[in-house]
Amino acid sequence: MVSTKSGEFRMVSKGNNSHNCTDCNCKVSIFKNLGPLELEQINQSRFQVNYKAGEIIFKQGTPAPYFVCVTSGLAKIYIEGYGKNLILSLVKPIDYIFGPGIYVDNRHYYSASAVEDSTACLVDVAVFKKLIRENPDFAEEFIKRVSLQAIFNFDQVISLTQKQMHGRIADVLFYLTDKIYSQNPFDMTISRQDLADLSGMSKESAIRILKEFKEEGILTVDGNTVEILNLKQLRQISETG
């Protein structure tokens, strides 16, 4: 069972009733170091879940029984503060969500929710940790991915604490076009509030800066379609903060 945004619970399909992990094209790259028998252990402990846009995947402070792999759609992970959220990152296919609490107190230290209609595989964390202990190549690849996430978080701290609002919005725009949507122009499926939560400012401030960028000819905004017209100028704003 999985909790939905409304607080209700619903059943999800067991791993062996959906795609088999051995043949699946949606495996996270760290699973390349697992053999057929190990992948079968993952498959037998896996649930496949469909989430509607806006549905909670898991909530900050709750137990963390699953390793979550996003196989379609888009999700966000965010810290719930005092009346305000801070989005740490967006998670696109095929990538996973796996918090530090798994090895501390088995709790989630941030929340995750679907930005778009999404599908995820939930793997029993006990099985995942067992494979970490038994397969050093798998463990090393996992540590590498955790380290890359930490480096990204360090960069985000610099942006949020040392840059002015224009520089923060510039950083978010580059993050969206380079890392998330991988194209320019792109259709922004996150909300304006999400944009603000990524940059650590109010929704009104984020919208105002987007309008200023548009008036200066740096970008165009047509509904949810954003196109960066002057990459050089936007990069300069990002670098100077």
Contents of the next structure:
Protein chains: 2
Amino acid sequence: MVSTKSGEFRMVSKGNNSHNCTDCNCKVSIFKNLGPLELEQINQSRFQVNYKAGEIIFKQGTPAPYFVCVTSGLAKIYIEGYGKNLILSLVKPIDYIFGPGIYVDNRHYYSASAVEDSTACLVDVAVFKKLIRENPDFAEEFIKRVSLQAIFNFDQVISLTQKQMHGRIADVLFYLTDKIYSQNPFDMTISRQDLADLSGMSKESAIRILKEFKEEGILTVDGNTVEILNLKQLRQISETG
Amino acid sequence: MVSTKSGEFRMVSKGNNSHNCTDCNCKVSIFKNLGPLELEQINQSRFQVNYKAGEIIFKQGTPAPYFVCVTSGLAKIYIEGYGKNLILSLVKPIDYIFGPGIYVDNRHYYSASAVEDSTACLVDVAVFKKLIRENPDFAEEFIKRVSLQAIFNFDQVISLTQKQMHGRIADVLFYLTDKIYSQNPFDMTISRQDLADLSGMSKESAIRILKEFKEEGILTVDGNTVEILNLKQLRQISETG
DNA sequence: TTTTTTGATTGACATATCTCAATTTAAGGG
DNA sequence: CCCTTAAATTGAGATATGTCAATCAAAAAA
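Next block: the form predicted together with the DNA, after the form predicted alone:
Full assembly next; the chain just shown is listed first.
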């Protein structure tokens, strides 16, 4: 698939680009096995970019020369399918985006865009791959991350293919409150369309389920603020399918 | 998830267990970067097992101490979901099964069973992981395989979540004829239930779609022998969704 | 502020898909 | 070869879900 709109991004003039990876928040736990010299190599090839909400970070089908580390805001990675998108996951700070194409044909197999205003550090893939070769601990940690991602995807696929809409929305709500926003009354910065694209249904259906949950007292929705009142019942709905 | 039935398997008395990996068919292309000494390590820890059609190779939730290389027959790997299974893929000779749990918690995140009478070589995971650490080329090849698997899964998820039944069955038929049986009139050794579990629908629906395709002259079905007559139209159905 | 645009919501309707039950066919076992 | 069991097929009915169009609310622009 070839992209139509090109991903627009803006280099930040300098900003905290002067920081280095050694003490930067960007020291994601995947880097925990890297020594100072290795982190310095990452740091050398790294630059920071700002994205406004809605801006494309990269498009499915385009070359993938960077390891992307989200340092603020919120991004989504999604597959552009047949007429609609499927959001694979949301990426919050400090986490990274590293697609499977990098070890295959250096293409992106999904697109990424900023949901909120965001900043990201881009690291040259060549440096990353070099360190994978040189440092077995780092390689092992990387494989572990990829594996965890695969396991997460399994759960997601089962939810999407074997649960009905209520169960799928319940799953996404848990994902949002537990993994993404990490709080219970949370400000749902993603759109209803995103909610639908996360749960594999139409926007209208997603809205309707949310409304039903509200009417049953499972949660409250005030604008974009969502509070889950009855976690137990929501868990039940998730498990019932 | 904890398994109920334990995976049954039978050691083959000796058989071609006397072969070694160096000249064995088991030299899957993932091993192409291993030298003789490394292959010998694989060979040392390896043993061969026979499975009858229907037998479980391993169960979701159980410990995963082996790298499984299918040397004859046909196996399926599937997630046991909410009341039904989702077949992630079929594994034919010579290919291997290596789940994501091995780098996480040494558990299987899916089950595997023999679809046809099959044989497999089991290799100690510790040896495999050791070689990953010691040989960067091998590690890189492994990561590449994992990446290809992830990309395959993306296509699958899009098919399952964004296509209607006709498109999904079309996709599975292409998978069978192109990737698994590698011939056009092919003997579909998987059951209709398997066909349904591959395409995320009920067995009855799968049968009905197959019947429709037959009535429209897209293919012929004689018992378990399927011949796709109109590849172009089937492709069209796959793409239309 | 007014206007414009975008996103959210709702309802009515069409239909894709599943479930259940009944048959039919095929496969094994003795 | 008959008997038993499992798999495949078919039909009818229930329901989950999407589509379309209209309305409403909120945000951005002028």
